[in-house]
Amino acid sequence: MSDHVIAVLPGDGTGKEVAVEAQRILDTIQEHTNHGFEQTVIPCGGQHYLATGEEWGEGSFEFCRDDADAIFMGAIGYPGAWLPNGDLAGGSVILGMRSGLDLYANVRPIRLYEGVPHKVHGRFTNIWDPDMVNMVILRENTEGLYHSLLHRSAQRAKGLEGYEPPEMEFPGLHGEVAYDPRPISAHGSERLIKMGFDICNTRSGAPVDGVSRVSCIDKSNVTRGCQLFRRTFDTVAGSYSNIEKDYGYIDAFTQWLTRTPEFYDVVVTSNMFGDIATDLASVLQGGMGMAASGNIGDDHAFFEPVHGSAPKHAGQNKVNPIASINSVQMMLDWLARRSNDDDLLEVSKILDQSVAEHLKDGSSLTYDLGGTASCTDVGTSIASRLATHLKER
C-alpha cells in the first residue's frame, strides 16, 4: 500500500463541481489498487472570504507546505469578492502557493484527443488528425509581470503584510500612473528551461517529424528580460545536444501555434506570455474544459484545471470535468516519478487511456463538446472505465 496525502481545495463556483469528479477518480484508484489517498478538503476562495473574512483557514498554507504530498485545486474567483487593496479574494490561495511553495513551472499539456472537435476553423470541425496536436508549454510561474502580486499573495498566505514594489518615476507620462515591474532572473529562467528540456527527453518528439524540439518563445528583440531569458536558454541547451533548439517571438508564435501546431513539442516562455499563449492553445484541444495544468517546483506541486470558476455556470452540473481529471492524471504522474513508483505511473497512464476512450466513444459529452451530458455523467463514466481497466490488470 502506498499512501499519499492530498490537499483538495475546491474553491469557488464550478471549481467545487469538478473537484468532486477529481475526488471520484482518486476514490476509484484507491478502491481497485494498493494506492491510498488521504484527502483533506480545505474550504477556500472568494465565497469563503465573503462568508468568513478569510481566504482560507488559519494553518491551511502550512498544511499544504508541510503535510500534503500533492495539492489539487478546483478554481478561484467569486463575483464581488475583492480584498481591500483591490486584489482578488482567494488570490493568496493560488498565487500564494505558487510563490510561497516556489512552484516555478506552470506545465500545460496541449493535446487533441480523438473525437474532440477543436475550435479554430469552426465550432465542431476536425481539420487535423488528433495526433498532430500534442505539445507541452512551460510557463515561468514566479517572476515576470506577476511578481509583485505573487509576493503580496505569498505574504498574505503566511499571515504577513503584503509586498508592494518601490515608487518609480516615468519621465514623459502625466496624470495617474499604474505599473507592474517585470523582473526576469537568470536563476528563474534556467530552472524553468531545464525542466522543459528534461520533459522533452520523456516524450516522442514533435508530431510532424518526431524530432525532439524545445522552442524558446520571447520578445528578445524588444525587452531586456527576454534577452536574458534567451541567453539562458542557449546556455541550458548546450547540455542537451540530442534536442533541437527553436526560437520565436511571442507575437509570431500566436500565429504559428494555431496554423502549424504539429511543429511544436515542448515550449518554454515567460510568465505573462505563457498565460496568454496557453489559453489560446486550449482551442486546439477543444476548449478550456479540456485544459489541465500543474504548478511544479522542486519540492511541491499543485494541479488544477485552467478554466476558472465560471460563476454563470455554477450550480448547474454542466461544466466539463475532464480538465480536472487530466490534472489528476498529471498529479499521479508527478507523484509516481517523484517516488519511483512504476505501478502508480502505470495507473496514471490507464487514467489517460480511460479519458481517451471516453472521448472517442462520444456518447457522453458536455455542452462545450456538443453534447448534453452533465458534469457528473462524464466523471462517473470515466471512473467506470478506469475501474474496469484497473480490475483487468
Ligand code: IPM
Given for the second form:
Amino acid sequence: MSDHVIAVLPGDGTGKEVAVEAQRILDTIQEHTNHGFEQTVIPCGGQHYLATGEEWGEGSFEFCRDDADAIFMGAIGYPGAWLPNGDLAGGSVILGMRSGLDLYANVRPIRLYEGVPHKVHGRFTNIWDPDMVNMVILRENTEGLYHSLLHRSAQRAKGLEGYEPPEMEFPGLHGEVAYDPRPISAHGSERLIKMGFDICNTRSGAPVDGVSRVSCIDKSNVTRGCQLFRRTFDTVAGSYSNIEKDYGYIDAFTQWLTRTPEFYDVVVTSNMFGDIATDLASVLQGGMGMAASGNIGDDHAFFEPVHGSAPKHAGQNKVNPIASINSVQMMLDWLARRSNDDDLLEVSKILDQSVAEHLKDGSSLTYDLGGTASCTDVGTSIASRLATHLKER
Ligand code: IPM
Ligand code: MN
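Would you mind giving the form predicted in complex with the named molecule, to go alongside the form predicted alone above?
All chains and molecules follow, beginning with the one already shown.
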C-alpha cells in the first residue's frame, strides 16, 4: 500500500473540466490497486481572483510545498483577470510554483499516437507514420525571459514583497521603455541539460535512426545567455559519450522540427524558446489536446496539460482530456521512480497503454481529433479500459 497526497488545482475554464478526468484516473487506480491517492482540490486562478480577491487561498502554496507529494494543475487564465501591477491573475499558482518550488525543467513529450491525425495542414490525414514523432522537449523553467515575472510570482505566492528588475540604461532609446531581462545561469542550464541527457538514456533513440541524441537549441549566434547555455551543454555532454550531440538555432529549428521530426530524440532549450517551440510541436502530435507536461525539480513536481483555459470552449464539455490524462501518467512515472515503486511504474505504463489503445480504436474522440465525443466520454472510456487492464493483472 502506498499513499500519495495529490494537490489538484483545477484553475480556470476548461482546466476545471479536464481536472475532473485527471481525478477520475487517480480514483480508478485507487479502486483497482493498492495505490491510494488523497486528493485535495484547491480552487485557484483568474476567475477565483475576480470573485475573492485572491489567486488562491492562504496557505495553498505551503500545502503544495510541504504536504503534497505531487501536484496536478488544469489551466490558469480568465478573460479580464489581471492584477493591479499588470501581471496575469493566477500567476502565483503556475509561475509561483515553477519558481518557488524550483521546478527547473519543464518536460514536454511530443509523441504521435497511432490513430491520431497530426495537424500540420489542418486536415484529418497523415503524412507521417505515428512512430516518426517521438521526442521530449525540455524547457528551462526558472530563468530566461520569464525570470522577473517568475520571481515576482513566487514572492507573491509566499506572501512576500514583489520584485522588479533594477533600473537600466538603454543607450539610443527614447521615451518610455519596457524591458524584461533574460538572465541565464550556468547552474540553471547545467541541471536542465543534465536532466535532458539522463532522460535520453531511458529512451530508445530518435525515430529516424535509433541514435540517442540530445539537441541543444539556442540562439548563440546572437545572445550571450545562449552562448553560456551552449558552452554548458558541451561540458555536460562530456560525461555522456554514448549520446550524440546536436546543435541548432531556434529559428532554423522550427523549420527542421516540422520538416523532419523523426530526427529528434531529446531537445534542451531556454524558457521562452521552449514555450513557443512546444506549442508548435503540439501540432505534430495532434494538437494541444494531446500535449502533456511536467514541471520538475529535485524535490517537487507539478503536472499540467500544455493547453490553456480555452475560455471559448469552457462549460461545453468538449475539450480533449488526454493532455491531462497523459500528464497524470507522467506524474505516476515520476512518483514511482522517486520511491522505487516498480508496481506504480507498471501502473503508469498500463495507463499509457490504455490511452494508446483508446486512440487506436478511434471510436470515442473529441472534436479536435475529428470525433464528436465529449470530454467526459473520452475520460470515462479511458478509465474503464484502464480498470479492465488493472483487474486482469
Ligand atoms: C505554458 C503557458 C504559460 C507560460 C503561461 C500561462 C504563463 O503558456 O505553460 O506554456 O507562458 O509558460
Ligand atoms: Mn505556453
